[in-house]
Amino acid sequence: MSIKTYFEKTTSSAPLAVFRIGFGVMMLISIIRFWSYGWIEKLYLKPQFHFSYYGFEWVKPIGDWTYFIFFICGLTAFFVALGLKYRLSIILFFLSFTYIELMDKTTYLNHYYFISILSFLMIFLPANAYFSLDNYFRQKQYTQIPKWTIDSIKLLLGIVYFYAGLAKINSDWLFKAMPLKIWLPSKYDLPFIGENLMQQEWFHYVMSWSGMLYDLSIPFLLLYKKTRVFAFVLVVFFHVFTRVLFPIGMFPYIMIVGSLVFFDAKVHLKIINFIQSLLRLFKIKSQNIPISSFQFPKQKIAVAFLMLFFVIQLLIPFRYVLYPGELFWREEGYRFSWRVMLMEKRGYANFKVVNPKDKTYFYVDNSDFLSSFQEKQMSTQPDFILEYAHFLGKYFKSQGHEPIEIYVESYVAINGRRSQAYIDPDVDLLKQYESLQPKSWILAFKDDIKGF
């Protein structure tokens, strides 16, 4: 089949409609959950300093107005689920959610990044073509849409899983069962599995290897019709099990709901019929809306743009090859690469403020400026350490301490190894600046982690 023929193929719009509803509902629940736990105040309002992403230093919490950003994010997620003013809603959701994600690098999680790029992708998809309030107001619905629109979601999900599997092909994960050996003892109190299985060393290796095999194979098992139901059962089991073991929020449920997109239209039509039966309980009746022929506006431009989008998604995880040294140690190119829960790092960072003229110095109490969560993240990541040093430089200069130099005594332990010196203690961090260049002041890792 030629590329032109493929992009002319159509398919039922029901899977995309169900995906839109599931995505909107999951995001709305996520925002409500985040707000109700008091995390907006704890993570974004109380700290006096926030770690920024390179190039996005201007994205900061805006005081009490930060709540309004979360409100917009939750409201637009609800509108996306309803299919109400869909294009505007998904754009506003993408912008508000991404702004939230960029406000503080401390809160970075792979699944936050996944939601940002997925919502960006959805801007270009006709997810309101069927079973939406937009259908009702325009008195048109489309039962057929271009096949590539649904396949693009499958491709993105496949990239997330497959790259997560590739990342697990490393010597610590497969041959040392690290960091699972560190994390699982805290779950020994779980009924049955905690008492009888998790305390067995072989079980740690079974979890490591099965996690790698699951991530590498699940996209293909979901694509193949004969193994799809079995694969979905695996998806449910895997994500429920990991949710029991680890505090990873809504991500397991998002992936379970998202995996439904691989099923045929018959399954999604049954889901839509079920939703309609629930609506009838509230005396909300669906109307017969005329069916129209869907015409994708400027499809060639959208397809070209999304092809570029996917090329970028395929390349970004491999940018680490441009940097020297051990990736897990230096973390240059680590984020945005679907390396999920692969390492346990613990660190210590003691900052020394020096007046070179008077040859006097004093040490910084990090708790005066950072929350315990921020300090934990900062102590093991070089870009955090550098940004914090510059913040301290500005702060103490404003207090009249000049001239000034800032050094750090830093030690990090990774995946159960002994602590090693991390940052060159003789380098004045105020003379170093964040860039895409390798950081020469990170000390060498005295070990080797083989893998992707």
Second form
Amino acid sequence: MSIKTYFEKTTSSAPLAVFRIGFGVMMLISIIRFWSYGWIEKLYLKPQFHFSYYGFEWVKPIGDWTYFIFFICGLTAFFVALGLKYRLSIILFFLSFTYIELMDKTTYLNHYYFISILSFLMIFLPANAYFSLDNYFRQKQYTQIPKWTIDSIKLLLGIVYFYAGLAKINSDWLFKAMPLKIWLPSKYDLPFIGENLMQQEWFHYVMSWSGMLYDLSIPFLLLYKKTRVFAFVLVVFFHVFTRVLFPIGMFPYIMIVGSLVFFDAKVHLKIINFIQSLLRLFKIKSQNIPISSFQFPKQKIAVAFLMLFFVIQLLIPFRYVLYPGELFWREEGYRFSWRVMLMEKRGYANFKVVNPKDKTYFYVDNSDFLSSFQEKQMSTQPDFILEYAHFLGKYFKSQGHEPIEIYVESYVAINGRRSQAYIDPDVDLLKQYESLQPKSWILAFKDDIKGF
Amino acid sequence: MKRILITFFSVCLLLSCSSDDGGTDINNNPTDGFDRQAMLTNWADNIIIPVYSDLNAKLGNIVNAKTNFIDHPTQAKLDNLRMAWQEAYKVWQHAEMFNVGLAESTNYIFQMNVYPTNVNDIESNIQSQNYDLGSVNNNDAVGFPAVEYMLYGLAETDSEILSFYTSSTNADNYKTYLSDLADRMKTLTQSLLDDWNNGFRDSFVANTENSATGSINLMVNDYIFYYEKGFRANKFGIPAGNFSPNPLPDRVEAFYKTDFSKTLALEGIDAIQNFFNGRAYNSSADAEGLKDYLDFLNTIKEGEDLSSLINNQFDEARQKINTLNESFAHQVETSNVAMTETFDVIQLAVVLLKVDMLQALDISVDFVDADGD
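Please show me the structure of the same protein in the form predicted in complex with its partner chain, now that we have looked at it in the form predicted alone.
Following is the full complex, with the preceding chain placed first.
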């Protein structure tokens, strides 16, 4: 099969429709959940300072209007589920969701990043071709769509799993069972398994190795028809188990619903029938809509663009090889790489404001400026430490402290190792600037972690 | 397929019904090698409740001595009241780290030991005779530091101080305020002790779960917070000028009594170390504490001997404090270097507690979604 014929191949549009509904509903629930916990206020309105992504310093919470962004995000997620004004809705969803994530990198989670790029990909997919309100209003539906559109979602999911698996091939994870050896025993309060299984060293190793094997193999097991049902059972088990163990929010459910896309159209048509029968309970009847044949507008351009998108996706996680030293320690190129649950990292950063002329100094009480969550994230990540130092510099300058230099005494512990000095305490951080260059002022990690 | 879906949805339903924040209330008989409930029991029965009982008794002594004093103020009765204040203040050093239950909800600590005390607020309360000692605005006009001001700080000499309670035109107002201060401390502490004895102790001991509201998490967070803020910053860092451009000798604990700051600080480090080791307040009996918990976790992890490192650091801090002047204000004014050096030694244990110990115990700071960094 040549590439050209592959892109001409069509398939049932049902899997993409079900994926769209699942995605929209999950996102709507996520937003409602986030809102109901008061996290909008706690994470975005209360803190007086927010950590920005390099190049996105202009993205900040906008006071009470921040709620409006969340409202737009939730509403468009609902519209996506309905398939109403799909293209506009998914674009607005992508923009509002990404804006939310860019407001403060304290809250960075791999799965938020996954949602961002997935919703970006979905902008290009005809997810409203079938079983959508757009069909109803346009009196047109498409039962067949290009096969590559559904495959692109499978590819993205596959990348997430496979790269997460690759990242687990490292000496801490496989040969020290770290950080699971710290995390699992602390789940002593789980029913049934908390006080026995969770405390066993062999169990920590079993979990580490099976986690790695699961992540690496699951995309292939889902692709291959004969192992698909088995793989899906694994997916459900694995994600439900991690949900019980760790505070990872909605992510497990999103992955479970997402991996349904690997099943063939028959399954999805059954799901659609099931939804239709649910709707009939509310006296909503489905209508027969004329079927049209789908033409992807400017397919060549879209395909070329998405190919570029995927090449970038494949390369970004490996950008860490361009940086010296231990990735876990320096975290240069750590984010956006599907490195999930790999580290138990804690730190402590004590900032010193120095007046070099008078030779006087004082320490900063971090809780004056940061939430406890921000302080936790700041104290283990060099880019946070630098940005915070510059914030402190600006603040204390405005208080009349000049000339001013800012130093940090910081310690970080990774995966059960004893804490070590982290940032060079003799470097004035106000003279350092954020860039993509390696940070010379991070002290060396006095150990070795081998692997990806 | 349908079966899978049904299973999946029912599992999801089950999960979404369980609370997001932590586990369930099982665990009465741990079998994993470390008995967390025994640690909580030891904390409650051998440390916290005995500390509060002793504090309550010592505050009772203050109240009696105060009644005696205002009845007929003499130098002897003033000395008597001062002694009672000193004894109670020493016990307080063992109580300040516990900020759970009623102590947390009533802002107990802020009503007992905010210093420097606000002389203007105290004087205006005395003049107006119209005050609510429980108000947040009066946090710096009540508690041990306010009583201290009333006993040591009103004037330079004892006879002048006495005259505030005898010949001054406002003598009655001064007596009333002193009386109200002492009564308030006693009442607060009594209700705290009653709460512990009437049910809170049991719920505290039973709550062994590892969640933001679990007793171990609450206590460990309080303990570290106290070490970093109440002990390290308030007693040493702030007066030494570690948080300001210049030293602030008037911010020391026991500013008016002057030669008492070191005594209090030494009580403080003892209390901190005893709690860490799980040592009983009334005897030298040692039972389950953080030290034992860390030692147990170390048998799984085979890491460094963290509990010894922490104990050594506490010992070093005590040695350093011992080299200081009885009056920290005097120390800051004459040789502040010794003060900042002491701060630095104390600081090293903050790293061990906040980074290494919290990592080992896997105690979370916050309830937010995470994917493990």
